[in-house]
Structures are given as structure tokens and as C-alpha cells.
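Okay, so here's just one chain, in C-alpha cells, the form predicted alone.
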Amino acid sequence: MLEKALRGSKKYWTWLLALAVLIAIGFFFYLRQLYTGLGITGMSRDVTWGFYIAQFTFLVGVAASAVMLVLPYYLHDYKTFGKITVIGEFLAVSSVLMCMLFIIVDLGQPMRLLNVIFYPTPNSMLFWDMIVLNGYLFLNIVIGWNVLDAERNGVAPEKWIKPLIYISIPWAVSIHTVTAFLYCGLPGRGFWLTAILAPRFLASAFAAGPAFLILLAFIIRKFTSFDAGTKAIQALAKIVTYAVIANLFFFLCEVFVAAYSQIPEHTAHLEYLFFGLHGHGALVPWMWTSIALVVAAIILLVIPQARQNETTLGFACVFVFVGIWIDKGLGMISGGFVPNPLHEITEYVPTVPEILITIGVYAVGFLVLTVLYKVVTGVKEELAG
């Protein structure tokens, strides 16, 4: 089936070339980082996780969101998701791949990955994060590819695929739960020290991921003859609606606990993010933008007429995706490190090389996603023809 990715229009090859250029630029600056060290990033002694780990955190959620298609389709035989489930599984593949690349670039020296393999420490959450991410990548590649191949040949998938599908459902939840435990298991960081962090991560994942899938379905329909179907898109839109409301509710619960308790270890981080602290407030406009986008998206999504209008739905999905990206891709990391446990403020701003490396990693992910989707649409068009 991979040969279908080798045939395409001029726009398809131009897009791949543009991604290749971005990858080359990112790789060039990564080589600079490899030679110079992480000093070319905006990270410091007080902020040891930065833009790379923030993107990793966000993309784990996008990867986990595939379960919102897999569970209804395979477990409850919800036929509406029949066309789009493999799209979600391949989105998970590219997302997990980007997650791993962000971990590699954050390590500074990639050979440090071998320490996790040669010196495994089961009491470390990083060890379990490696297990769940690699396992989830393997599951989605095997399931997605075999189900698509079976569909192309007009036969039922092999019987051994079904147990893997059942395993992938709790596994999807586990990848973002373990990621949340990486943060809330650190007792010196009051912003992350909350039992609700894992549910909050999952709610944001089940909002941002399906929102992005809807946007991808629109893009695929525009450039190919494959249509995921209005019913499937609207079903996904309802999932996004409930999940983004739950995400906002969990956030407001955090705000209430911090504001009502008046414990400095909790209030200082929120104050820094939304109002600034001691004259420092680099993220204040970003965080209020995130809140505004999420609230605007909820308003659009809860009104049936607006949700059923694809133009309005597209805007709502963009608002959800960008709003949650700001929250998890900027605020979640800096909010936990600033101020530090001694209540000193060292602000973090990503540098130009850091941003270009990040863009390069995203370009790798979109390149893989484009190739996989070219295969999917090629098979679907072949069957329709």
C-alpha cells in the first residue's frame, strides 16, 4: 500500500518539499544544539523543562485522543466512525513519533536514552513513560495498517488484531495518565501537585485531539475525494463539546482550591500566569487568550445551529486546539517552574533556535502524517472506484 504515497499531484509534492525544508532547518539548529549544548535554549537552572517538553505534553494528548474513535467503533460497533477510525490511529502514530523526538532533543545528548534501557528503574515515571509511548506507537501502527489492508482486500481483519484493539483502549488512557504523573509526582512544585491533573490532561486531550481530527477531515475532503461523513464529524463535534467543558470545569476547580485556600505554593503560580508576579508577566496575554478562545469555542459548540454549520464548527475547533495548546504548550510548564520553590522568579522564553528545532520536529510529524493519509485516501478512493 505504501506505493500510493509515491503518486500525487504537484500540490502534494510541493507540500512534502516545504516540510523537508523545515526539517532541514530544524536539523541544522539541532546540530548546533548538539555541539553547543542546551545553553542555546531559554532553559536555565530554575526552568529545566521548556518548549520541547511542553510540546511533548500536548502531543501525548493528541495521540491519546484516538481512543475516542477506537472505543465507539470497535467496542460498541458504532459504524459512523468506520471511515475515520484509521485516520485517528495514524494521527496517534505521528503524534507519538513527535513526542519521542521532543524527548530526544530535550535530552541534549541522545545517547542518554540508552540509560533508560541499560539501567531500567521501575520506580521512575520516566521509565513507564518510555514503555507506554513505545507500546502505543506499536499498537497503532499494527492495528491501523492491518485493518486498512484488510479493508482494501475486502476481508475481515486477522483475529489476532482484536486483542490488540482491546489493549489499545486502556493503553491510550495510560499514556496521558503517566505523563500527568510525571508532573504531579514532584512534591516541590505546587502548581502540579494536584490529584486532578491526570483527569484534566485527559479532558484536554479528548477536546484538542478530536478537534484537530475534524479539521483534518475538512482538509482531506478539500484535497481528495474521500469524505469522512457529516454524521461522523458531528459526532466528533459533540465529543469535543463535552470534553472542552470538562476541561474548563477542572481548571476552575483548581482556581477555586488555590484562591480559597490562599496557600502561596498554589496561588503564586496562577497569579504569575494570569496577572503577573513582582513585575514579571510574560505569559499573561497568552493565558487570557487561551481562556478567551476556549470560552468562545464552548459558546459556538453548545449552540446546535452553530455546531452543525461546518464553517462555524471549523472556527470552534481551531479555538479549542489553539487554546489548549497555549494552556499545555506554554502555561503548564512555565506555570510549574515560575516561581521556584524559594519564590524567586526566573522567567522562561524560548529562543529562536529552540523554536526552529520545534518547527522541524512538527514538520517530521506532518510529513509522516501526510504519507500515511495519502495511503489511506488512496485505498478509500480505490474502493470507491
Partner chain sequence: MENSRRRFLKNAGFSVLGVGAGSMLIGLSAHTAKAAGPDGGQRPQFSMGDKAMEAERWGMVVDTRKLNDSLCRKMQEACHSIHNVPEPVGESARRDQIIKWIWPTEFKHAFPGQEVEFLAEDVAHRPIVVLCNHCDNPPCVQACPTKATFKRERDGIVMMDFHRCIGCRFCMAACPFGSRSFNFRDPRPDIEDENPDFPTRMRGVVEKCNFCAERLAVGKKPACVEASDGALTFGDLNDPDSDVRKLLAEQYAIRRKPNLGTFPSVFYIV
Contents of the next structure:
Amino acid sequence: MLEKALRGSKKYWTWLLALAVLIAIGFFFYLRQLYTGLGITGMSRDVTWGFYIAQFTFLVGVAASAVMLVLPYYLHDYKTFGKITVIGEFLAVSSVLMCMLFIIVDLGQPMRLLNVIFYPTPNSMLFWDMIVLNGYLFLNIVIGWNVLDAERNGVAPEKWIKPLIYISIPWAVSIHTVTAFLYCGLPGRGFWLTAILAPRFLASAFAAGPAFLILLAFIIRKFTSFDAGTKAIQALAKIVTYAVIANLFFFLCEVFVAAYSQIPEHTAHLEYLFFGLHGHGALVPWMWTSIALVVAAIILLVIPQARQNETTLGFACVFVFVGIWIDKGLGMISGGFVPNPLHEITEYVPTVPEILITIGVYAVGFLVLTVLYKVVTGVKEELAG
Amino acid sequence: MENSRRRFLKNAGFSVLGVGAGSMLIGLSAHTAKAAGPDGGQRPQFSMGDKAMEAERWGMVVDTRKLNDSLCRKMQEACHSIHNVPEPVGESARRDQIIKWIWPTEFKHAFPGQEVEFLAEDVAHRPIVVLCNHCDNPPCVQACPTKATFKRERDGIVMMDFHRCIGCRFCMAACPFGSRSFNFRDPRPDIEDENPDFPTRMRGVVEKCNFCAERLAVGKKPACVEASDGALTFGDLNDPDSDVRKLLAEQYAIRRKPNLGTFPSVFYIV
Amino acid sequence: MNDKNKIIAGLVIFFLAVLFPFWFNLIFGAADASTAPETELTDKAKKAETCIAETEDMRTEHMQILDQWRDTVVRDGQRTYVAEDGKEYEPSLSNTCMDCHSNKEKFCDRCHNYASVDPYCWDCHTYPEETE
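Form predicted alone done; form predicted together with its partner chain now:
Whole complex next, starting from this chain.
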């Protein structure tokens, strides 16, 4: 099937070439980081995880959201999603791939990565994260590829695929749960020390992921003859609506606990993010933009006319995606490090090389996504024609 | 045609796997046979050495009343110089990426959440040295995915194995005391007088105070304790007759963030 | 089979690529690769006659021994090593090995360069020429 990705229009090749250029730029700066050290990033002694780990956290959510297509189709026999489950699974594949790359670019000694396997340490959440991420990547590539192959040949998928599909459903939940456990089990980091972090991560994932899928469906429809179908898109839109509201609700629960209890370790971080602390407030405008986007998206999504109109739905999806990206990709990680355990303030701002490396990793993800989607749409067009 | 090609590829694949796995097993068995040591003769052995100071759980008591700026500088200098801790100078140096094993701070930073209102001016602003607490229940050890940081069961010291650290900085997120530093760059150019008896670090690994494990092994107390003019007391917390235990029995001492359940081994007399 | 030529050309390129290290060395590296380098001993090392184990074992096993040393010192805190002949040593690369073999360039590097291995010991541990 891969041969479908080798024949494409000029636009297709231009897009791939553009991504390749971004990858090359990112790779060049990564080599610099490798030789001189992580000192070229904006990270510091106090803010030890920055942009890379934040993108990782956000993308784990995008990856997990494939389950929002798989679950209704396979557990509830919701046929509308049958056509597009593979779209979700391949999005998961490219997202998990980006997650792994973000972990690798964040390591101080990437050459020793395999130490995690040579000296397995089950009490470290990072060990489990490695297992669940690799497992999820494997599940989605195997399931997606086989189901698509069967569809192309007009036969039912192989029997052994079914159990894998059922496993992939709780597995999707596990990847984001373990990712939340990386943070929420750490003593002395009041911002993350909350049992609701994993549910909140999942809610934001099930909002941002499907919102991105809707946007991807629009794009695919524009460039190929494959249409996900209005019904499927509208069903996804409802999922986004519920999830984004749940996410806001969880966030407000956090705000209540911190603000009403007034325990300084918990309020300090929120105060830093939304109002600034002792004159430091680099993220304040971003966080309020995030809130505004999410609220605007909720308003658009709960009004049936706006949700059913594809233009406004498109805007709502962009708002959800960007709003949650700011929340998880900017605020969530560095917010937990400011103030530091000694209640001192060191702010974090990513540097240019750091941003270029990040863009490079995203370009790898989009390259894989484009190739996989080219295969999917090629097969679908072949079947339709 | 289709079928035979598929079969050929399958067979070829399995053959390659078989040959690869086989040669790996042979290599491994040969390796373990050699590592068992040359045959005959007494096996080489390791021991602690005669001069080593040993304890069940090393601990420290800091008498903050005896601390002042120059003494703190002296202790930091003693520690950082023998452990080859880099001191970046010049305008391009990133102060926020600095490495510290022991350093002075104020009461409100050493004990956030334990601030005492209307604290005597002298206490509020006297320098208080902070370092790795060598917790009895260390969260950094729990977080490390490679056991590069570990607690020595022998004497409770929380150690770093720089050879194994992958630089994920999970331990730094886990440490509630900010005691860990990361080598954001090659430290060597920033070390003025390298101590040849102690290794430097390389970029990309985490480091922190090691309670001078290398000095204890040859019967010397930690460098900061020696330089402290009696402000720091070092000894075995599990030995009721040790200096630290005697001091703790006489004086009221506090620890940093006791509510987190990490059980620091460094105590402070305020 | 109309693609015979293409397949043959492909195979040739494939084998050329796979066998790169062999033909490259045959053509360009022959002079260097044929003779293994000799290590030089310092006077101190010559006088001591034996290392912590037989020369033959040291040649093949020094990396495992060093690996064991570093794990035992760093992780178990045991800083005395009793060799097979009963002699005691401090298991330390910089302080013990390099004390005798103070000529890193002529002792360590010659072989390491020849074998194209690049141990990262010296990123952290010092050697005499460097500290002088």
C-alpha cells in the first residue's frame, strides 16, 4: 500500500519538501544542542522542563484521542465512524512518534537512552511511560494498517486484530494517565499535586484531539475526493463539545480548591500564571488568551446552529486546539516550576534554537501523518473509483 | 508468484533472525564465561578499606546561629573546589543554569510554608546553608528511570552515578528542595583549579551534594563540616551516642518541609 | 523477467554499500590497518612488572575490570581492591591506572584509535598530561 504515497501531485511533493526543510533546520540545531548541551535552551536550574516536555504532554493527548473514534465504532457499533477510524489511528501514530522524539531531544545524554531498559526501574513513572507509548504506537500502526489493507482487498480484517483493538481502548486512556502521573505524584510541586490531573489531561485530550481530527477531515476533503461525511464530523463535534466543557469544569474545580483553601503552595502557581507573581508574569497574556479561546469555543459549540455550520465549527475547533495547546503546551509545565521549591522565581522563555528544534519535530510528525493519510486517501479513492 | 515471493521473504527473514539471535547467544555466553574471571587463583575482592568512616545513616545538624556570610562562602568554596563544581564567569554566563551543591539562602526560602510572622530580624536575614537533605525516603530516587540516583542502603547517602544518568531531569522535578543541578554545558572550561582527585562531570548529567562519600571512605569528614568552624555537625543519626544525636537531644531542631514525608537527614537549629 | 538489468544493478549497488568498510579499508586504509600498534610503558610501569592482573588479561579484560571498578566504587562505596596476587589497590582510573600509565597518548590512545573506540572516560576523569 505504501506505493500510494509515492505518487502524488505537485502540491503534495511541495508540502513534503517544505516539511523536509523544516526537519533539516531542526536537525541542524539539534546537533548543536547535542554538542554544546541543553544550555542553548531557555531551561534553567529552576525550570528544568520546558517546551519539549510540554509538547510531549500535549501530543500524548492528541494521540490518546484516537480512542474517541475507535470506541464508538467497535464497542457501540457506531457505523458512521467506520470510514474514519483509520484516520484517528494514524493521527495517533504520528503523535506518539512526536512524543518520543520530544523525550529524546529533551535528554541530556540521549546516547544512554537504553539505560532505561538495561536498568528497568518500575518505581519510576518514566519507565511506564516508555512501555505505554511504545505499546500504543505498535497497536495503532498494526491495527490501522491491517484494517486498511483488509478494506482495500474487500475482506474482513484478520481475526487476531480484534483483541488488539479492544486492548487499544484502555491503552489509550493509560498513555495519558501515566503521563499525568509523571507530574502529579511529585511532592513539593503543588500545581501538579492533584488527583484530578489525569482526568483533566484526558478531558483536554478528548477535546483537542477530535477538534484537530475535524480540521484534518476538512483539509482532506479539500485536497482529495475522500469525505469523512457530515454525520461523522457532527458526531465528533459533539464529542469536542462535551470534552471541552468537562475540561473547563475540571480546571474550575482546581481553581476553587486552590482559591478557597488559600494554601500558598497551590495558589502561588495559578497566581503566577494568571496574574503574575512578584512582578513576573510572562505567561499572563497567554493564559487569558487560552481561557478566552476555550470559552468562545464552548459558546460556538453549544449553539446548535453554530456547531452545524462548518465555517463556525472550523473556528471553534481552531479555538479549542489553540486554547488547549496554550494551556498544556505552555502553562502546564513551566507553571509547575514557577515559583521553585524555595519559593524563588525564575521565569522560562523558550529560545530560538529550542523553538526551531520543536518545529522540526512537529515537521517529522506531519511528514509521517501526510504519508500515512496519502495512503489512506489513495486506498479510499481506489475503492470509490 | 505472489505467494512464493512472500514465502521467500518470510523464510529469509526468519533465517536472518535466527542467525542473529544465535550469534548473539554465543557472544553472550562467551562474555559471561570470561567475566567470571580467569580460572584458578584467588578471585579479586573489594572491601571498604581500613580508614573508612561508616554509619547506618549519616546526618547533619546545622546550627544556624553560628552562620554568617563569610563562613557560608568558606564552606561553599571548600565544597565546590574539591568537587570541581564549575563557576561560570563573564557576561555570557547564564546565572540561571548554575550548579550548586551547597549555598546560603534566607529563612523564608529555606523553609517556605514555615514562615514565622514577626520573626526576629536577625533570624529572618541570617544566611542559612542548604544542600541535599539525603532524605530517608528520597523522591528523586523513586523518580529516576535508570537507578542513576540511588540511596546507599549501607549508610543512607543519596548518590549519583554520573555514568548512568541519561539527563531526563525527572529527579530535579521530584526534589522538593531544589538541591539538584544539571550540567547544561560542558563544565570543564568553567573550573578554575581542577582537583585531579575527583572527576569532573560531562554535559547532560545531573549532580548534587554527595555528603563527601569519597572523603568518608578515607576517614575524613565532609569538606563543608571541616570548614564550618563548628557550625555544622556530622554523624550517625542511628547512633544515640553520636555528636548529632547528642545535639538533637539538647536543642530544638527543625527540618525542611517535614510535611512531605521525605524525612531529611539534615537538621537545623534556629 | 524484463527487469533483469535493473535488478542486477540494484544488487551491485547494495553489495557495494554493505561491504563499504571492507573495500574502503582495502583500498585506503591498508597501510594503517595491517600492523597493530605497540603500546609504550613508562619507566614506572616497567619497574612494577605486573599490573593488577596478567598483561594478557589486562589487554582483553581492562574494560570489564574498569566497569566493575566504577560500579563497585560508585554504587557500593567499596574503595579498596585486592588483586589476585593479594596486593591492594585503590580502584581508581585517575589515581591508580594513570599513576603508572601516565602516558595516555602512547598507552591508551594508540590502541583505542587503532580499534576506533572512543571511551568517554576522559570527559570527566583527568590524566596526568592534562593536569600538568
